[in-house]
Amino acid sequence: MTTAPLLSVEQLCVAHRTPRGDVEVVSGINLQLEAGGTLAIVGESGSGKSQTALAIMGLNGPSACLTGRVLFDGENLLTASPARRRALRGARIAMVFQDPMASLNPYLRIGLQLAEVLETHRGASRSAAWAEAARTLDSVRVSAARERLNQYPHELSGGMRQRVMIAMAIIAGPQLLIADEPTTALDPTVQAQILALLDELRRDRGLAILLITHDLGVVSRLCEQTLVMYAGKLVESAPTQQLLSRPRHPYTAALLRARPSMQHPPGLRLDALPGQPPDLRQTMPACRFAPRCRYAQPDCADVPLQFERGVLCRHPL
């Protein structure tokens, strides 16, 4: 017997009223995350990636209009009420924002920040909420927790400051973790130490880890299956190792091209991709990648796409 997935994604439409009309930035996006799995979404900024995570949280803003079905544990989140929204938010999913500086509250303490997560979802009394603060920053490997309570976010690096907002999404135990560029401007040795915590707070936990990056490398380390997005379309979906091995989108094999590595040889040139991302204003052919795409055909540009075996492409490598 199957059980459904934790979390589903089916035909999710992401569209913002603007003064020259309504913008689609994402477009019929599908994808399912396990209880207790780890699924990443790649690409260049503006494809779509944190509005998909927005949709998932319900924060998009007063300007989007969201159609399609977005069910978590079989609720449909989409046609939930506000109040309903709330409840599910730091208490059952929980989400990771880019910047920590900007997300904590410059004039709160730590631990008034971390205690006031339990006792809005948890009733806690503040004694309560405050002894679990301290063990929680101590479970994601903050040094001298009980100190860190007390310390404002400014006084804290920016590592520390990450763990704090990891602390923050799991205190109340949600089942689902949003994490948005969770490593993004960490030196290398605390980036591979926040994705050890991700792997062990998984593992641990049974916590399922939607991961927003554009990091190929965080990928490979922490994720099971992958999604590509470009210009707010779904491009390509398979396992993570398998992606990375053999590519079948010409966007993924151009992102793993222009991919730094160790073994690249001295002085020579990275592959950069040509070009820029569309206009999601503008009509756009019938692949959104075919104007740099160095593999289009004349039949790219005007012949309407499906996504088949995990690909949309017309001419997959």
Ligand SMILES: Nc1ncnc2c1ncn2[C@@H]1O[C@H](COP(=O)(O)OP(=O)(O)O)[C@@H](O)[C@H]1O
Second form
Amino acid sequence: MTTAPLLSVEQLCVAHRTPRGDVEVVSGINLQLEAGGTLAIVGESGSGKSQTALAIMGLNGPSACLTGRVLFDGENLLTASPARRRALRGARIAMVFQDPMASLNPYLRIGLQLAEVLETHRGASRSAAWAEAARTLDSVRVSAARERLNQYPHELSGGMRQRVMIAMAIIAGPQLLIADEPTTALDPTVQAQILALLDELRRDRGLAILLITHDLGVVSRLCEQTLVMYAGKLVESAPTQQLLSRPRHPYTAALLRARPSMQHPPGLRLDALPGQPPDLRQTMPACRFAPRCRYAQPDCADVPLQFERGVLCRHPL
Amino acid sequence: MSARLLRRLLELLPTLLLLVTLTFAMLHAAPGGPFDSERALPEATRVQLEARYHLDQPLWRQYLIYLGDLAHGDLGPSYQYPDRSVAELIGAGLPVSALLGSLAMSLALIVGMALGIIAAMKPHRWQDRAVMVLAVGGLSIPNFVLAPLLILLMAVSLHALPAGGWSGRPQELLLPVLALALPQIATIARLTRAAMLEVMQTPWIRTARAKGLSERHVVLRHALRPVLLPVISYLGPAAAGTLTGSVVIEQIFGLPGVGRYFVLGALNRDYGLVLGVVLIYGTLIVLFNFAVDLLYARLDPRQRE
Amino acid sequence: MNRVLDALRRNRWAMFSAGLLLAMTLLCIAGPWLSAWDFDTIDFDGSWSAPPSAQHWFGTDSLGRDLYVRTLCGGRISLAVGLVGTLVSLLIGVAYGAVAGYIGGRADTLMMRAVDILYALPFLFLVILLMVLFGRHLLLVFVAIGAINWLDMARIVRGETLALKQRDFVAAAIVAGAGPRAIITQHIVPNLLGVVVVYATLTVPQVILMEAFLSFLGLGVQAPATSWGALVSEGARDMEVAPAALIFPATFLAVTLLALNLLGDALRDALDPRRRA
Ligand SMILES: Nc1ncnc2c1ncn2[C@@H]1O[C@H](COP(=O)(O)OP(=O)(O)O)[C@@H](O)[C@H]1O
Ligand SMILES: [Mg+2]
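For comparison with the form predicted alone, would you give the structure of this protein in the form predicted in complex with this ligand?
After this comes the whole thing, all chains and molecules, with the earlier chain placed first.
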């Protein structure tokens, strides 16, 4: 028996009105995430991962035009009122951003930035909110949590700041956490710690995690299921292990080849993907990846594609 | 904090010293010197002057004595009003000038910031356009042009407000404050708008929104403080501009402030009075800049310690 | 520079302002010849403080002098002060800023600290003191105003010079053995042109405003010569009987300042889109 998923995105499109005309940066994305589940979105930078995440949050900004459906717990967020969206944001759906230095307000104390989430969503008193803030910091293993509350972001290290961001995201007990490249700005050792923390939160709190990254190494440690995006489109969807061992879309395969790994023989050149992602303002071939694809066939450019059996490709590997 | 305070205080000294030295040097470089001016001075004043400037002493002694007198708040005699000291004259005008200046600055700060925020919240909409038109206009209409026009409209044509004079009634200050504040309102509105637009683009504002805070909360708690910073650093120049402007505004509206004495003194070549006002206003501006610096440091946690 | 001109051409307000300024300048230079009157001749046949008429296009002032001619002649002085004062501030500011930025290190710190200290001084008051002490010569007005406006220019030029110094072509010139003098005059200053033009455009209205302020107080241009500031001052004195004497010079002054501010803003936006306000 199948239960309704916690998050279900159907045919999501995001277009931005710009001075040089409209650009569609996300084109018909579908995804589903169960309560307590994990899902990764990978792709080169500029492929529309962040825009997809922001669309779920409703934060694409005033220039965006969204179509499709974003169902959270059965409720379509795209048609919900702004007040309703605010009530869900931070309380039931939370987000962690890439650069923890820039994403924390440099002018406000850590404690205030944590506590205001509870004051807004639970009407908690100031003292109760600050006490809870200290407990939450403690639970994400920030040392000397009480003293940290009175510090400013610039007084913390990068890893500490990202822990604070995570604490801020989970403080109101959300069911869904969207983490947009949470480790990209951090050192490798700190990266591992943050990933371990996310995994622990998923296990202990039943938090569903939507992880966005361009690093396939990060994915393999955390997520059961992985989606691959290219130029605003979904090109492959598969269980992570299967995707890593037997990629079916040539783009996924190229990403894997371009990845340095422990097993990689030293001295062997990494196989970087040549060329540039397409300009979304131009008209693109039916398969947007075809111009860069080493397996491209003559029919790739003009025969319309269907997303079938987990892959958007006429000639899957 | 106290060490920092001390250091900043010590940094004030060169500025003040430069101000005093410049005025002293100008006084002595003036053709013929101020003391044997073409105009016959009253005997008593001349004696006072000579005693004050110790003209028989070598220059460096004169300079030191000048410094010493200033340190005691002794600004010397006025040539125009021999029976009153410059300090007395300035003291008489200061309350009116202080009231005018502080009202104009407060108005400029409140209205300027409010307009700037409104414009930034609705970029490129009519609200924004209206504010920007007002701002460029305010920068282009000097207050000594605005003031007579306001008098022409409000006092001469509509008889709604007094055209000038001062008997202590609040409506007598309305037009002067408005005329004095307008250029500052314009500048502060532009500054605020630009800073606000920039801050609203920052990732941390996106984070605040991602937490589900209301737009009001985002603006007031998260955006306002960084927007305040450029406005606060403009307060120093704004104060200098307001003091300068008050000179003409007092003149136009017949307000008995320091600026009026200053202009009369300048037109009558009353060296003592002009020098006194320059020193007092100069010191005020320097001290004000100091206070602004301290405030700035308090608002930006990265600058503390 | 070409990029800036291109962006400017696309900005309607900038083009409009530039046109307006050109028209204003031509009018001030040539306009007085179109009238039969002279700027300080009294029309004894006409009345004093007369409203605009076919005889006197802008009316007459309280002494019966033609306001059209006086407004335009005043404009000549105001515009000239604006240009010359800006030029003076430009020369001082560019030289000071380029040297400080180029030398760098201690000397730079010291030179910029001096600028900070000067910033805190009430300059306009000192200029007035200068006028009181040395007499009210127009030349003094030019020099004094120019000499107090160079601080901003020095700061901006210094910042740009510091940035330019990091660039390859300057490094190449140093490697090729060029002396500091040659590098500053041949490599740094020409590349500063864009910034300097922008800030000069924004300095002109400030200088015009200062001159108008001084003349309004009776401390700037002295009779029989006149400027917009002096005319506004005279006009304000008897505006109740002859509002035209206030309104015409006031409008000319305000429109000129407006056009210069708009043009300066547009230039700055074109040069540096990040600072777009
Ligand atoms: N506000 C916007 N207006 C126009 N284009 C945008 C805007 N925000 C993002 N984009 C474009 O959308 C595309 C996808 O961006 P993004 O989702 O941030 O990529 P990713 O997170 O995968 O690196 C990029 O080409 C980017 O330039
Ligand atoms: Mg991204």
